[in-house]
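In the form predicted on its own, a lone chain appears below as structure tokens.
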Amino acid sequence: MKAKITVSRDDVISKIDDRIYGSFIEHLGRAVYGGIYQPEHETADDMGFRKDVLALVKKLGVPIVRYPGGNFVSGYNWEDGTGDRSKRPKKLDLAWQTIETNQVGIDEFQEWAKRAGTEVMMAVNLGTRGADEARQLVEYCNLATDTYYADMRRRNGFDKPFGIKLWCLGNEMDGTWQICHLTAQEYARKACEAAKVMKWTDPNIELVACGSSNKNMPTFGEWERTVLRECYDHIDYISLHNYYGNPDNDTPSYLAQAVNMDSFIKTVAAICDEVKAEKHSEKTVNLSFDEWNVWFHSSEQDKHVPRWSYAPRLLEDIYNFEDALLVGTLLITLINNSDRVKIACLAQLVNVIAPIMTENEGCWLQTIFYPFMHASLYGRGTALRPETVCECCDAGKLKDVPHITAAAVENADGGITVFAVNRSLDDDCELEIALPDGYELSEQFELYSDDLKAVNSLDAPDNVTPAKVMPNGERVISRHSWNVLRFKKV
């Protein structure tokens, strides 16, 4: 099979937010307890977070984490999570069905990102709660005044506010599964109001309203419309949430399916234009694509975990190496989306449907942990629009799939990194990349395992690991592989 990558300094999708490549923390299964924090653990520092999991989450270069939920949120009152932790209540977590302890809140969340070198993107609960518990989140984490909540965060320790930058307005309020689930109107309203006065309390901050769940939510299009019609003068982006998985194992499908993400994308953000028409409006709602990843291998064994447990192995999939393909692609999306785009997180980070799991002898890195890890480093700066010539083929109900699916990236250097997976199961690939005169290809690394369903673990971490390909002119990406190359001027 041969394909060409053409690759124009002057065909330009956008600048690329690097939040593109944040990611999610939930108090959820082991991501919190057991996972970033583990105060009885050998590398535990002097807050208890596990210094081993700090520096994976710094090795991915991860700029912003959405915090605290997810599910769990619409149910959380922000106070149990401060001051001193000995007089800390445990709550029944209803979103979850396990027992929260709140040693960890955002007194320690906050610090936490410091120390892995990120921000937090806070989620106030619009379920049980309303805009006066948010406004006063945002006193206490942002503001120096001498007031009730900014005083109540200096009494536990923390005399310099947060500066938490980036909100979200609850979290999939459209679903019946939610605490709370309200309908389009009823959350409208709610995150409207809310909006407003998070936003008089600091007009700083940036806010993201909820869309829907997934696009298959009998409202999706409509939800969207009716919260951007209440909430449009208020709020900065309205976010997208979508699980992909292959529980039929029809990997071409399966491979396929960033397809259906770019669609997904390009939908919501026709959404957001037609009511920003409508109300004559200068501004411009992107997106933000707040909780993304394959979800799917955990299901079976999730529904044993007995009701009220303390921190269980809850959505703990083992992710395979067509997995990291299908990540891979998916990232390739999202970077070829980045003029909308402009926040994604991948969901989660740590041990629930994660890149890095951990033990107690130690952690290991899944397969999807390598092209997250790629993008992250390599795919700052501007999105250039690559035009790709190949092979297509048919996937399922999805007609004219390409074999090849790539993204090109302007670096801050000036070189020029390439993304491209190739999903074809049985061909190499013989890439011919064109680019503007002056550029060498520098480095190459390759995901590549003969075994598609080939997983890493603790014992065997290094099943599934990135090669680096040393440059000699041929430029051959193998059957089902994910591939990274940076080209450097000369």
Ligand code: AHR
Second form
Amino acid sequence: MKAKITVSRDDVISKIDDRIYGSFIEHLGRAVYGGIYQPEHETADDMGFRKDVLALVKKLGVPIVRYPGGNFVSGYNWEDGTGDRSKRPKKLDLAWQTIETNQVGIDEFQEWAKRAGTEVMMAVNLGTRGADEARQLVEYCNLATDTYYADMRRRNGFDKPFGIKLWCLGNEMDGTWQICHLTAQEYARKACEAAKVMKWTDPNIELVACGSSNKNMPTFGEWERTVLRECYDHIDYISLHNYYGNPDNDTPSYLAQAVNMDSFIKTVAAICDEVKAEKHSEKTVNLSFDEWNVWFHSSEQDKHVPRWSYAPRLLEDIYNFEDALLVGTLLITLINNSDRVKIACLAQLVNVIAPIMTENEGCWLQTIFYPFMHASLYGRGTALRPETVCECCDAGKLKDVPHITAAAVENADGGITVFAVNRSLDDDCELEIALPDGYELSEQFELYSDDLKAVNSLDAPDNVTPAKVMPNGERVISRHSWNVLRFKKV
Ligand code: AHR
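So the form predicted on its own is up there; where is the form predicted together with this ligand?
Everything in the complex follows now, all chains and molecules, and the chain you saw is the first one.
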């Protein structure tokens, strides 16, 4: 197979917001307890955070981490996780039917984030709670005033405000599974009033309203329209969530799923603009794709986890090589939509549907770690629109899916990085990349395995890892492979 990618410096999509390489830590399973926090672990630091995990999170370079949920946040009282640890209440978490000890809360998490070199994207509880507790949390985190909640933070040992910039107005409130699920109109009113008082408390914050929990929600579209009509002037972003899976073992259809992500993004952006036009507004509401990943491997085993366990193994998907390819195509889609997607969070970061896994013996990296790391490291700068000419094929319901999907980024050093996935399961591809004059290939990485179902594990951590390809003039990218081609200016 042959393909050609043409990249022009004149065809700019957008400056990429680094926050599209964000991630997510929820109080769920072993994400916090036994994941980022394990005071008895040999690598634990003075606050009980695992240093081996911190080192790997730094390697991914995530600029933001959403916290503390997820479904968890809709039943969470943030005060439970503050102050003297010996007095913190142990509570039932109804979202995941587990026990929450509150040994980690916002005080510890913001400290962890600092140590990980990232920033907190904070979600407030709009399930069991509302505007009042949300504004109190903003005061606790961000204000230097001599008032009750700012003083409470100081008493807890944090003199300086945390300065959390980005806030989510609840989580997946359109889902009947959500604690205190709301109709679109109910959520729109609640979110609007919460947004107002949160911004009155700290006008520097940015707010993300809940969009749909996935593209197949029966209320998708109408939900966004209702929320945007009510909240438009008070919010900055609307969220999108979507998880992908291959439960029917139909790999061609699975690897084509980025087409659905692309149309999801474009539809939500169109609804934002429809409401903008209705309101004759100058302001553009952008998108926060703050939960995306593969999630299906662990669904069956999770049905057997006993209720009210403490930090059980939940949502511990073990990702194979084809999952990494899909993640690569989803990253490409986020970059190619970076004019509207300003925030995105790989859900999640540690142990729970995660690129980083922990055991007492050490950490290991899942297959999906690598495309995410490549995109986060080399996908910063300005997204250029690549013109890709290649063969297409039908994949299940999706027609004319291109075999090659690519993104191009002009990096700060003037170089250009091209990310490309060859979705063909059979054919290597002779790839021509036409760049402006004066660029030469300086570095190339490939993630490839003969076995689409190959996985990593604690015992075989390097089963699927990227290889550095020696630039040799020939541009052949393997069948079913993820590729990073870095060009420098000469
Ligand atoms: O990331 C796991 C869960 O998926 C989150 O808690 C929820 O928001 C979504 O349904």
